[in-house]
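Presented below, as structure tokens, is a lone chain in the form predicted alone.
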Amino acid sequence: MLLLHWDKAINNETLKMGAFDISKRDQAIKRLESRRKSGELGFMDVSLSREKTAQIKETVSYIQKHGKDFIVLGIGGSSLGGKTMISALTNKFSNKGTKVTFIDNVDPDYFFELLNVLDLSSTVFNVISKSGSTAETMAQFLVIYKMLCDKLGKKEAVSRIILTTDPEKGALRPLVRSMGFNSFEVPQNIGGRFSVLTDVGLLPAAVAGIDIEGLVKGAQDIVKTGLNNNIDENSVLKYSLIKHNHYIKGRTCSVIMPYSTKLADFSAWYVQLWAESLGKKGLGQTPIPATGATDQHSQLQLFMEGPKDKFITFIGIEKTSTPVELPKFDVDVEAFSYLSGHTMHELIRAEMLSTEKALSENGVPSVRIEIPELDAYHLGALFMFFEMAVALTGEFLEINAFDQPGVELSKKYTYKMMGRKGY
């Protein structure tokens, strides 16, 4: 499953306790499992029933034999998780199969390059809005429509959209009940960042070939402990203690680091969930995105001798099914015939391991996540481990993780500014 390492600076006694007594950490715990017994949080609940499997699989079949391009337009939460999939599970530089793009922002110039290359007789397009008014996800569908409506026709046009909203309320529903959209949905208690492991993001995965059931499975698994008050059988706990206590001791930035091109993405999604979740009443911590080795090149020069205020999440994977050798030059270099007999996988984990050594001795706390390898599996395992973590977090804060009330004030002046009614 998941590992957990952690630095010299970090010992026993801090991770069990800290500023932070038992009680209230057991506290915490209760407060989360109860509020997910009532069913106010879904996220945790996530599962495949048959009836929801052979959904996906029947529109699968549709889209691959309908399009060579299956465009996602969504936004946050919509578009995050589900670009992660893509990126961390498929070979992007293939042309075999259909093709998974998300489109996750309004920017004229860089929608209509998509749009001019795009053949939409053999496109698909997935629109997902739970609310169906986020104003830039809309925008997208009005263009979208219209242009399929003129080229293909009305009735082929509402064929080539399928829409991922709430299932019974918001702007959409009606149009799948009125105009006979194929519809999937975001659940009613689960929050758009913590939508992933739902038809928002298994969809698109699924069009791509990926595991959608591994996916599922894995963060099943980081359940059945995530909960649990016993420190040294909770990965999740013991995670969100760390992170906790170097919080309140001025670590009030949050690096993620995987050692892999791979995972860029999830930084991405990491950094959404951490930041909408935890950002309240002036606390949280403001996570900054890194890629490893790409960003030693870059950040670390800031992390090693900056601010002290970082705290640092590697995420390290230990097999790869394509280590990459490193053959031997004609000539004898000694810059750099030394890597020669070695792995690309060697090098980039000699270089993560390295940077964890060089940031501990200069007093940089750091966490280091490891999984056996990069499957559907894991990588569902790594969603539900931070989505557990930080809902954790936010009982330890004592807000709430699952509001966004600032995200909230900006959407209401952008409809004033656009001259909806009512605002």
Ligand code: PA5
Contents of the next structure:
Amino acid sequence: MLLLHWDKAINNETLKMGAFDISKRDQAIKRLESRRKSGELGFMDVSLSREKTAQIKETVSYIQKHGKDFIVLGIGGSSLGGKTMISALTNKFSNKGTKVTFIDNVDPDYFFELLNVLDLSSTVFNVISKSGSTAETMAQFLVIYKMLCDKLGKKEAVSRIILTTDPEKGALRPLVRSMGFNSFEVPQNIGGRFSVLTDVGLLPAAVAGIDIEGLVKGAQDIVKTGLNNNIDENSVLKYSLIKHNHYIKGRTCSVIMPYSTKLADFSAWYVQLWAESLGKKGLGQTPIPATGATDQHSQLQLFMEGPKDKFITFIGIEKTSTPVELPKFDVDVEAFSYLSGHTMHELIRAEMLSTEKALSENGVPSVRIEIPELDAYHLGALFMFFEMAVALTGEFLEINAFDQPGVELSKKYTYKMMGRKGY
Ligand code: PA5
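Can you switch from the form predicted alone and show the form predicted in complex with the named molecule instead?
Expanding to the full complex; the earlier chain stays at the top.
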């Protein structure tokens, strides 16, 4: 389960709300509860039915039979969660099994490089778009479908593309019906950036051999206490309050800093969640992705001595089955011999705790979230922890965390420039 630590700079006063009044806190939880009752918060009802497990299993067998490569085409919430799972829970350097790759842009050079090396006869694609009208994803779809048709014929092309989309609406669902694509669903009451634990993330995860039951169970365990208004029993509430109180006091930048390269993509997922959910009406914290210890040699100087507007969330991993021992060297070298006899795991943890202490002494507040180990269960828990925290923070700010009106205008200009009718 998740453990929460906060630094000494966050005293009990801050925790007990100092800046943010208790009745407002309770009202915020009530508003969230009523959103849930009205069916708006589908992401909290995360589950894996027997039928769903069977559908995923059957599709995974098909993919593994036909695909050396499984390419996921999608953007934003249709990509970042799945990508995070693969980098956190699989071996990036291994060539075993089906390789899962995410393409989330329309950079022609990058796309061309992929197409140039891909063996289409052993590739399966997953086009993920809830709306079916996202220009980037649809452009990728057009290219891939044509290439598959040219190489394998129309019937085989259709069977090599799995569409994950809205169960009823959108531009892709009619194609599922008329052309017979295999399809998965993005539930209507779950927005893109909250959809990681639906078919959107679970199918790619299952293809990579990740324990999807574990992911779901971890998330469900967070939901159990996530709306409890007793701060001692609800770490989501505690975290959200600490952070919000610091926001009110000028900590307008939210740094997320897992001490793990395997969680670097988790930071990217968090950035979208925090930015797109809360950046509204002149409010919101600017999320800053960082990776420990790498960014100690890049951004830490700014966090330490730059503008006093940062609040840091560390994520630590308590234990690992592969700690990597640091051996003795041939000769004694004062500059690094002290490392011998320790492990790499000890070193990365020492770096995290030291950075936390140094920041605290410099008046930079932080919270440390610890997971006992990096596995499917705890990654699922982390996803749900932050999804619930952002939902709660949205209520504290009295904004709707579930829409994204600010991204529409640039989309409309793109449609116009590319000649879409009516724009
Ligand atoms: O969180 C969101 O709603 C967005 O980031 C979407 O996921 C993103 O715009 C992609 O949308 P779609 O799945 O409709 O292609």
